[in-house]
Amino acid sequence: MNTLFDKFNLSENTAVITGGGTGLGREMALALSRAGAYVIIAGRRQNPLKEVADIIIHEGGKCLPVQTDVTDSSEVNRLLDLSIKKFRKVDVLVNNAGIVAGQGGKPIWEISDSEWRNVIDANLTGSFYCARAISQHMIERGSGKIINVSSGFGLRGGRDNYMYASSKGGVIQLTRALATSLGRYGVTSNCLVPGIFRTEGTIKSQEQLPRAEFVPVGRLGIPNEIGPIVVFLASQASNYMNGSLFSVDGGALAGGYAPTDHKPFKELSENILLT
């Protein structure tokens, strides 16, 4: 007899990460591993890929590592190639490699090109290749899930924040573009908006601003806390969910609270804290 549970199932899957051996990818691969999926974990540093890949494997998961720049459309092609090569089907993408550098700081006749096409390369030209290389596959076997990851600075803007901000808007409206492109094939697109989470590529912003008192929770995220979402959109229990938007902030969005770098008064947010 089937149960709720099975639809949150996913032996026999494939699905490949980007940015998966750090931060929130990897805590989306072990995730997403514990569920039953064979996981292709793609990254630039090697040693991380490799760190995550030992946990899968020695858990009784099974996990491919692969170095891949995402801002290389022929690393990326590789990687997809290797993927069904290796697992002969790719059932997920979840697009989350990028980095945060270039959230601000610069006025907008400092930005140089290459900084402006680092940061735009690497939060939205990669997600963009990613299923570029993976939807005619997906297409031809009729169904397929893409998940992409943006940010709160995707839905509003900070100040000085111009590649950023930019790359993580770009990112939703890609989920959209896919989601309505791709839909009619059996090929839904879904997109994350986490919030502030103590990662590696977080420690600079939150060493910068006290975030966690402004979050209607009272905490910053605990990575771990991004795998069930992950699991969720990756699973047919969200087969009817395409385009959509799932918001992991601890309700900093809703309280009107997200990072645009704008620093309230400190003597200000201890009276309203006191009150």
Contents of the next structure:
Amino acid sequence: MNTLFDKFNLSENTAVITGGGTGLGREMALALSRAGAYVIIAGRRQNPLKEVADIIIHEGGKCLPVQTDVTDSSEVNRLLDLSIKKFRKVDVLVNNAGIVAGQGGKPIWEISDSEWRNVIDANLTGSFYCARAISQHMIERGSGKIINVSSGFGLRGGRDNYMYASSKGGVIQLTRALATSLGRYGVTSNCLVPGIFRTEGTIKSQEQLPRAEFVPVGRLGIPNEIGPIVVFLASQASNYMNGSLFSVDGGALAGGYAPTDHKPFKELSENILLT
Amino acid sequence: MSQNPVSTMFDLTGKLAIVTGNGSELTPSISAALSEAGAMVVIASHIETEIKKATVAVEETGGTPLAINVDLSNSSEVEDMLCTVLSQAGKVDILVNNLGIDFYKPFVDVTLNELNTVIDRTLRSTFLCSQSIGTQMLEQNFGRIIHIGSGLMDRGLPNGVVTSSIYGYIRQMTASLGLEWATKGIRVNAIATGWMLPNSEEIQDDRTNIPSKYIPLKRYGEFSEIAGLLVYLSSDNSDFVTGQVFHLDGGLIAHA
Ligand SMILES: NC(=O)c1ccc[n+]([C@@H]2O[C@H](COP(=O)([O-])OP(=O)(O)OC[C@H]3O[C@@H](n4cnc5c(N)ncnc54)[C@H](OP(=O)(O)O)[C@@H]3O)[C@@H](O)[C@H]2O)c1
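Okay, that is the form predicted on its own; can I get the form predicted in complex with the partner chain now?
Complete assembly follows, chain above in first position.
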């Protein structure tokens, strides 16, 4: 732990990434492994998990895929027990699993009880279950890093976006509760706030999402751009960050995607001069 | 450079960084972190002791800084500084506006003179450096501007009306300038620091009960702990990050 780059190194660390088979979670798993960590990836479908595990093992890393539904607390407990058994410890938990597709496009009166619960359970309750299952292990070791994954919709609203925005707002508050409760034991919690990245999840609901031209930097995020940030948040280099939001959104939260009835922001401010 | 594969994620080799200072205790740590990550560092301040300390800190990492004594509130001095840097390095990749100030006083007692001094040293200097160095960055189609702020970017404080107002300006400058230059390859972000001390010895020797009372992590930060975030925001890998304030405070801002 001497040089700056050593502080980013994750050798001997174990990281659990939920939703690690696809999209952002896949890139997180790859980046954490390349930084030296052993990774456990969890999701409901076996195939994507296996594909990522194969890549990591082929690259010389260690990866354990564990089929898990994060909405089932007994499966979550099993996931974390297995991880500890296999690698003796868990240093990092990334609560990335979530339902992204199919958001918006429906008025509130058409949303059924189960549609509401499905998203809240996957995005918010799943993160709570995982954090609960690992908290005592991390406290006993006096160290640990919990990285939650919210969204710009966790801080701002969007038309007909009910359960996604509510669940992601909840994830931010879960982060703050964890940070202010577990910090004293050396366990830090932070929250990634991604903007719009092209993934399996977002491709399915593209018509409900702002297009590249509405993102201030003029493009969508590329999933592997999430890698270095997660490595930073998982490493000793971020030890004094706790309860922080980490936005990666091409400037979206600084301004907005479409403040005036879906017109690009630029048109608004370009020609207003002080006379 | 290190053999570590993560070094490629955060490597600043070949980058030119200007670190401005206004007597901040963080200046040596900021300068050293950028140098350790591989950047060539320029230290720009009007305070000789600050320049000396930062120079030593950079030298300890094996770097050779360029130290420039400059009044950053004076536009022609800022232009001259930029000319000197350009004549030696031909470009500026990173600007760290490290121009915070500690000034606390009951509002009714603040004199206009004090207000003007604070504004010159912080707001005016940040404006001038960002405008002149930003113009160079626009030509390059690349740049990283990082403001060093504090929790007062998001919270108020009695007797801190002037200081927190300045931080509010820096916060909004981060957002608006980040947007204005979003398509020009320039990223503008801020680091909001909490309570930090120079090193682990001072943290251990501290007899106040500030950390146990206020900081969820129950400890002060060490100055060197700014390095990771600073280097990430300075790197090519932060291209999708702009207009944001990142809190580095052990959980202070998360607490109610
Ligand atoms: N992409 C973006 O633009 C964006 C923006 C903001 C926030 N985010 C957040 O980033 C995270 C990843 O999203 P993504 O874009 O990468 O989408 P994605 O490719 O659809 O990834 C979601 C992952 O979560 C897993 N998952 C869903 N429900 C689960 C459950 N009940 N139990 C276990 N795993 C479950 C999925 O695997 P299975 O289906 O196999 O279970 C999938 O691997 C999400 O939390 C999302 O809200 C993404």
